[in-house]
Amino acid sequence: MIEKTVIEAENAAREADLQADYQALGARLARRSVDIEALTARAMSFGVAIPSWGTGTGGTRFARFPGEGEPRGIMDRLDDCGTIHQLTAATPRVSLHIPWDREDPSLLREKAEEVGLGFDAMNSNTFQDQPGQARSYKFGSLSHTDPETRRQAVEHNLECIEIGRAIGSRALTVWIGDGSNFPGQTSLSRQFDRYLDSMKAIYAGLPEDWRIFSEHKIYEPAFYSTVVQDWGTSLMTAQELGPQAQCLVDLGHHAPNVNIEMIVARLVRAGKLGGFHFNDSKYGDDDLDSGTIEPFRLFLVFNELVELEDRPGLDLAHMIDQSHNVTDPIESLIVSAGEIQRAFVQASLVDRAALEGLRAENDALMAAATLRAAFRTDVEPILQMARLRAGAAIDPVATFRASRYRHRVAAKRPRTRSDGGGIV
């Protein structure tokens, strides 16, 4: 990881403006009747995961062309995510994913606490065949017709929820890309009735106090029909399953000009808002660092689970879940979980009674400027305050660079050849 020197000299050279910027912030949010000091608490204790795979170079249906000192396994994987929360204070935990992260627990277990990290939702991988098994996936796992497929992909996810037990974790999540290319292909009614059914006996096998999160996406692989296509079906398989089951939404899994931010809300009022994985997209399922393309509606989001956090026994599970093709991975992580976090506390800002008065006499244009004008504020300085109390980097890009971070494993770490599309 890095050297706490290294993060001290490069705050040094930075906590003056710092200091100067968080003043003249304060004075302005006085103004306002905001005390700059909650926010930045609020700040401080905002988290977001970190996906193992995400450390690693992402690639198209066409291409992926691996970087220097791609992580060569999970361990690899672990020192990343833990350099990340280290420069940012912001992302705690890490969501393993199967069998990518196959490892033994306990060695798991040390290599976190060593990295300074815990462990968020498991991801269960029924999407893609893996050497030495069985029966493929190629026209579907959990809803396949064969019903020893099917029992192939609920056993997979059962050793999931196991491997979760020995680490910590609480949570699986289910995201398949069973659906079909053909009209005819399939039966519609019988493909959602088997998936269910698999579904029902992974939820048998959850401990107690688990969850398991059904994740949504329109489409991709299967382009005609996908099982699982919209938040109306998680909501229906969340609400047949039972108490211990909620629905996942994934910021890039939806049909273009999806209204997420009323998602949100119908899904806390069901009791059924599991979680997020944050990313941004500007066709379909981008995959692009956080904020990137539609960062006023990332606000929106958390403007709606803001107005809505006191709501009992909800409890988000927030992960980033990105495909980095183009930058350094570290690097994109580190952005993204700073923009996550800048959303968190400019929806934090949100004058809730002047915006529920303006509701009340239905005075739309103000109700959008009082918005607006959160949005607008510039809350960098609370979130450079946030981390450096917390002993992480004021500008932690340029910290990880200076610390030539990706230098130093790449001496250790072979570099990978370029291979065919797909994710990592």
Contents of the next structure:
Number of protein chains: 4
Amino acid sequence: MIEKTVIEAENAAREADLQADYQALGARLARRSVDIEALTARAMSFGVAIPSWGTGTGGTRFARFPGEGEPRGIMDRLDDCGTIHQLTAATPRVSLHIPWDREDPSLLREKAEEVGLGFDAMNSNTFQDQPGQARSYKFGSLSHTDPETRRQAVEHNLECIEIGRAIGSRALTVWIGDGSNFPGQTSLSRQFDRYLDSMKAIYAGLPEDWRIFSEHKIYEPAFYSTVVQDWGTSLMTAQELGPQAQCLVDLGHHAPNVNIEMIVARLVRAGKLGGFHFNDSKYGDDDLDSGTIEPFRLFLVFNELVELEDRPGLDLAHMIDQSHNVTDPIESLIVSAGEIQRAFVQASLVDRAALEGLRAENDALMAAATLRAAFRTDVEPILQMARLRAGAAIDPVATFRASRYRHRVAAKRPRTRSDGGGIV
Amino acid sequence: MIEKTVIEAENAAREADLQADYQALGARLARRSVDIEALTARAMSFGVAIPSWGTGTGGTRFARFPGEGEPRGIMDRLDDCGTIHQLTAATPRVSLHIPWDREDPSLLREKAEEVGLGFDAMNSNTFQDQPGQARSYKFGSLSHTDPETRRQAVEHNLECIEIGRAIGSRALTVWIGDGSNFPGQTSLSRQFDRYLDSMKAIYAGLPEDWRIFSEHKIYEPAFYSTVVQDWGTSLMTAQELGPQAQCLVDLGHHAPNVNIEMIVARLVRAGKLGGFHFNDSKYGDDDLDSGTIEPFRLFLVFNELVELEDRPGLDLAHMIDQSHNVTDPIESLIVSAGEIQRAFVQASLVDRAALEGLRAENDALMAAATLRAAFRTDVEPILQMARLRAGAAIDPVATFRASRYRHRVAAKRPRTRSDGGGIV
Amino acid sequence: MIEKTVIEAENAAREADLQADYQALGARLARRSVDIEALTARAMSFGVAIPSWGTGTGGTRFARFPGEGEPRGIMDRLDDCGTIHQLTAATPRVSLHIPWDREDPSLLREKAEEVGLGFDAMNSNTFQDQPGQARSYKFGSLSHTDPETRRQAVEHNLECIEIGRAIGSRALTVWIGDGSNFPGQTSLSRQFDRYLDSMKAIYAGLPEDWRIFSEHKIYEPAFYSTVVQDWGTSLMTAQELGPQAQCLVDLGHHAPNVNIEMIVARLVRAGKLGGFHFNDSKYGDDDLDSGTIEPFRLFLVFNELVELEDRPGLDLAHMIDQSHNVTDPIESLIVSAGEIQRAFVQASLVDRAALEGLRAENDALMAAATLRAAFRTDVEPILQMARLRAGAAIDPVATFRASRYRHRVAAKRPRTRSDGGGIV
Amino acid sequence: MIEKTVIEAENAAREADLQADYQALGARLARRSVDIEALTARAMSFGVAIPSWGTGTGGTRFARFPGEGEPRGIMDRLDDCGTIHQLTAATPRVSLHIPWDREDPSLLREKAEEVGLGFDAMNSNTFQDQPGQARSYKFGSLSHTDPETRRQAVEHNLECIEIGRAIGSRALTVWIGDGSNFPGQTSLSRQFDRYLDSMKAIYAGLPEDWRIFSEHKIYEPAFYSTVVQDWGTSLMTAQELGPQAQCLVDLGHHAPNVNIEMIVARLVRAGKLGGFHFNDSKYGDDDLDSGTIEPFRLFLVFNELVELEDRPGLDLAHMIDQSHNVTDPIESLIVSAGEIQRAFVQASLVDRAALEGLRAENDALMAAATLRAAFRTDVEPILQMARLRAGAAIDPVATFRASRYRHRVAAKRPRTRSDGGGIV
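Give me the form predicted together with a further copy of the same chain now, not the form predicted alone.
Now the full complex is given, and it begins with the chain already shown.
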């Protein structure tokens, strides 16, 4: 972790400017009858989970180019996550992935407490084969034609729940790569039946206060069909399973041009929106840093969430899910948490009463302008103030660099090899 | 209509070749243990409805270039549809669109009987304003913010049901253009609530033996959001309405790259697949002739339908829905009916027992090859024989041209103006 | 036009706030070593042309819902365009479309002078048939198989040049709908040959100080192939024609996911970027208001233009090209001009020296953050100040509404019919 | 390799059926004035290269699931390729990839001769880091900001040429992953300048009788921008380099909905079409087996190639480029070679004289039908006969399985580990 004095020194150099900017913004917002302090309080209440695996450098099927100081295991990952939260005060929880993060639960709890973090949803993995695994997932897992393979995959998910219970998690996210690469390879209908049967077996093992999230994705790693290919199938799944089952939306898992905020609105109405995997993308499941490709799209998602935030029972699990190929993963997670928080704050300052009046009159131009006015507002001073007040860094990336954290851990963590050779 | 002697003369010139081809194909199929006669019987049992409006030349927002002999009204359209069925024996029903086809129901029934046709689903229109209409649909219809506009749109649908009852239809297809062009213009969630309320009012007026079809479309004429944007929303709609409500799939109404046959499989499982609007497309809702752009995709849709055809309660309404901009609409409808029938016959000759065995063994290569072997089989002789046996034309386009039907009706039907000036 | 006193009164009510905002922004920018006055000067130098036809309500193939006070002809359109420029000081030129705007050139010049406008590029129309036209464009125009039809289309373009010369235009934009709806319908290669031949004939008639712009579009109104389908074909065209030929980029004319700013960079390198048609879109050529769907994309286009603005010979023709279906066209054009100007100003405040340093070090995170910092800056006070200083309106939409311009012209301009009946 | 007796035995069991089918097809084609023998001769003349790396199981960033008997190195790969050619008589050349296939050239030639193969284009690799490499390609290779890294990448390409010369190759294919993941990360224009400089350095080292192929790809592994993102940039590259530079089209490297056959037609006209990487895809660069997703698209590509085959100077390098994740790679390559050959034969039987007549008359319906009639023709007997006459297998997959080749090599080749752990 980073020494408090580093953060304080960095903040000291920036605080006067922040106060000036905050005051100026407050005055402008006041003119629009918006209370900046209420927004800052909202910003401070916001948190998004970090995926433990996001702290390592990602890669593509062509190559992976690791950086220095890559985490060696879950303990290093928790250190990195703790550092991110220390600097941002916006990432209070970590989401584990089994088997990558398999460890003695008591050690996990201890470490998490040490670095000031809680545990978010558990993630199972049946899209890879692990050494010593009895059956291969080459042709599927929860929807495999072979009942023994399905049983193995179900049991893995039940084990994830067990680990999760031991560390205080309250949800299981199920994403599978099952599908097919060729028309004809599988029965689209029976494969889904098998998937549902397996999910029901997992659901039967779900503790009463847990939720299970079904995550859809249009393609990859399967390239012709995917069992849970879109939110419609995810909804059918959650409906069949029961009230503890909900749908998880990953922003990068849709067909081109799809209106994601519509899906958000629909799932909320169905009582089945469980949460998000945040990232950004231009082409496929690019897993780029949140808010870097289409920031307005991220804002529009939060605009729905804020418009609908009073719907009874809405309890969302927000998580970042990105692959950091050309940046320092800690820095990308810091920036992404800030961009997500930014979209939330911008969406919070939409003048909703005015908007509703304009919509009632079908004043399309001014309704759209009302939304854009909120998006256009530079709320950076609010985010900075929220961090300052929480003891985090006004400028978390600059502070991270000043801390030389990466350099220090690199000394302890051996360099990993570039890889990806031949998977093309 | 076309004189029988014309058809007979045209067939006479082709029958010997047909018999030779049919025999050769029969022998090859027999080697694969497929009975050609069973396939021909299936082909003869197949029918797809024609949309009355498809008999006129379509257009784009840029222009419409009419041909000669355009139908002047529903009576002309029924003549054209009757001619198509006479030549193909594959289009036994017509689907009417109100108000374009508004006419005394007894005259409609009389005319239909005369030309040998029945009536398929009724289509309402709340995406255009009609002369004298009290409220405009500029900002929506069934989901409009104004309750009076919604009421007007509901009543129009109820009127469509009334007309339909009088002529023997048994279903109502509801497609609306409601949505928005700008983020913020409308509340995505409340607009859907209003839509559902209106649909419930229509559903309440549905006769016991009728069905109502909800049709989704990703975009156009609304360009930012559409109320029923995909099959997920269509499914939610059908679920909320009740057992008489089902979903209609138009092949051109999806996001790029979407796997449509997956949607077919999912809707069948949900008990909510009602039928299809057939056409083909490369970019958006291009409404091109069926099977002309991606014939394998059409085959894959029918592959699902044949695989699932024994599911209890499956009762599909097949309709063509195309816009004929550069061809004679009658010829395009003839060819399209044949392409749809072809896909059905090809899907019917998939060796399903072998396929299931290959799937069980995860022999992806041979399972895919099994499907392709069916697709690759040139079933043209079966389609020709089905037509010949039904008294239709072996080569319906050539026969149509030989009949000089278009020339004859053109003499009675005045030339219409090119239009589309300025809607860009 | 709008009385000056209306504008002044509206501005008076907003000026104090503007001065405060401008000063605060100036102080913040100064901290980043950015001179707000230089940006304001750049904003004031910026202009984008209005398409005359954009002042009327657009439509889709399904319907057109006109508003009140629709312009009756080019004289009304010029009034509307003059009003937009009066309020925004950002739209100094109008782009005419022949035959829609055919009129005595001296009257056109007189009117333009009266309303304070100049003339931008001329637009020809060979995608529609006009009454009395000898040959139809149903199957193409400049690339038609029939040489007489091609000749007619060439002559129409030469006439557009003639009219343009008479009114002081200096460029011709050629967009055609030629292509095909079905694989096989046309020879892709020979159709392009014919197109090039026709373009060469037009080029031969181009005055020495004119440019000709080739505009690509992936699809619509042709739905299988389009002759000039992308920038690659547009580039080949401009290369074959010669130095006076350049490429025009319409933001809505690309395949899904395409990186448009890359195309901008490439065409600049080839010395062939001629200008833009601005609009925004989510699905196809939606022709929505600029900056309303993906404002960051618009910014990224301008980021290239600003980065490359010193390239010798770069002389860009900026035009808005939108279809206003649910808004008052004048209001949409006002807002769009502002959004385009906003993107230009935001792109102008990118810290390019810092950016180059970060790029040289492959600091992807901070390079991207540098761009976003510029995008995030709310430059509204700069745009408002630019308008105020030019005698235009601080808030042009509010001022337009206060002026009751639309109400006043509606009294003179008869209501037009809803249309679009049957082109589906 | 496979013993001749196995092939002969398998063929013997199928030859009678083949002769019957061939005769029947010949008779039907004769009726259309098509000479089946000419088609068979064309089929026999057709060859497509195999990428050496395609003989191993591919993978995704999520996982790789190897099969049994994976090739251990280039010698095993050449064995596998030789087997494929033995069975298909359609894959006479292999394309090597350096460094994966680095080996003593004389051994390579010897082995190739032994298995009956020649060498196709060489492929360089600057998208991965190799052990001991001085500079990393994490941030680019030929377009890197660092001149030393660019030099290293240029030298690698020159080395590929050297190896290629030694083994009788005549072309170098350059595909790079260079681009960026975030707006702002790189200068789109200067990155291209650097790429061109590097390519010119490689071009300078090209032997006189060699060609260099530039291969474009819209995205992956870079997810915001790619230096050679489309055929337009590829064309600019080939134009700048000179007459020995041409463009290579990989069917899976385009934006959604793009009309690839148009690109083929355009590149032929520009004199810059160099060849193809064949595969199929539904979403992105899925690298699926050729002809399995959209067989009509493959046919349409060959339709252009056959229509334009007499253009002077056209000399195409055909190669398969696929990733085999769920099938035996040898089987997939066998089937794919057949599907590509099938498309070529189908395109060869288009009645081009009739087609031209129909196009001249704008008979869109019959022109499209003419193309479809060729596509629909089941030319399987021609492909089988071509193989039989060349001493290959009538049914190559069945023969491959009967030969137990995979089982035999598996005994010699140790099982490789599943991998892909953590690159998500």
